[in-house]
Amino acid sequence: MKGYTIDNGVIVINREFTELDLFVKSFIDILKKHANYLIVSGFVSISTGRTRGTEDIDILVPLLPREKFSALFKDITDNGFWCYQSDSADEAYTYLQGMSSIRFARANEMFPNIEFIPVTEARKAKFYELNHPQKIKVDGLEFNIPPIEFEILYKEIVLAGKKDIEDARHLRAFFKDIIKESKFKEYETIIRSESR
């Protein structure tokens, strides 16, 4: 049997909500009031079932302007984290100028953590993902992913370590009934793009 559903275009996953899912609705419930987002990476894989580690979670985030950022810099610090960067949103904000990520966990942890990562159109597989959202919901959790065929791709042949191989093969496994073969092509393009 799947462990998904699709209701309206949003792909439901039949799973238990855990620990990690509480941490990434909370970050998310904040971030969402003030830019778009996409989560990237490893966590696309967990939040489908694969079970392995991960001390951060990928989020793909339009560079905004300064004022913005410093309202949401805000928002986040009120709200029980902090930044590893600096506590000052003026300082945070000049990595996100140079196209450096940022990091943010709870207050007085280290992980897990978020990964920040300014996205730009010069950076163009981001770009392209992060206007292209999937949506995804694990009972109270509801987040954008990139396209699943595009973050196959993506972990197949720009990340290609051991882990990311693994998890494009389990997303392969996973949503073998909706993945179109022709995405694939249309995305690779795109990804071998930024690479370039």
Second form
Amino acid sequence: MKGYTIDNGVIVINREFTELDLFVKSFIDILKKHANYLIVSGFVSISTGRTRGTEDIDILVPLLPREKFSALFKDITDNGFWCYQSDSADEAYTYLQGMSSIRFARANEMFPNIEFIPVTEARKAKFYELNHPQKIKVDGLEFNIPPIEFEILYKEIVLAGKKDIEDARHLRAFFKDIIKESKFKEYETIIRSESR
Amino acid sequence: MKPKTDLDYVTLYAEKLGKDNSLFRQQKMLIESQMQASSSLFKNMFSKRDFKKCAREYLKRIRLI
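Can you give me the structure for the form predicted in complex with the partner chain, which would complement the form predicted on its own we have just seen?
Full complex below, order starting with the chain above.
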């Protein structure tokens, strides 16, 4: 069977769940009740078969008002997670207000962890991808990732480490039947505006 | 294509995976063994009673927080 199929615009990856998928599911089942989100970076490549490890799952989330964030924080910490930075929602929020990430892991665990990355309109590329997600599904778990062409370019232009170039190459090869050159042109302008 | 560089191997593997989903089984084994190893390492490093306190001290030392 092919590695993936497309079903009504959703990329369906034809594989079984891993423990890493379960970890992600347990977090986004809580998160999506409170906020929009986008999974980016390493997990995008790994969920599509890239054979490497990761210690964190990067998730973009719009910067929420304090009260909404407090409700989300409580839901996360009441449901088996802890925050690296603080047990206090207010203290954790000060990081987000300063546009710094915070991290969550399962209780009594360090890795994997969720890197919770705040996004506002000032972060043009991240704001764009957050609001133009591609849906992807693995064994019934549906989640949001950037458009594949966007993720490829972001890795090649902004991140550009050895691992990122390899991740981008994986995505280019795995999805070669569906990626569109016209999208690369469209997204490159947006991505370069952030990398300046 | 005869792979020569790391990128060539990445391309070769991704193209094969696109055609044959049975290769995902290897990936699942790798991911889960890494998770088990990591979990075991930190459980042994930190006492369960003071896990967060110990973990935060460690994270400050490695400048992750």
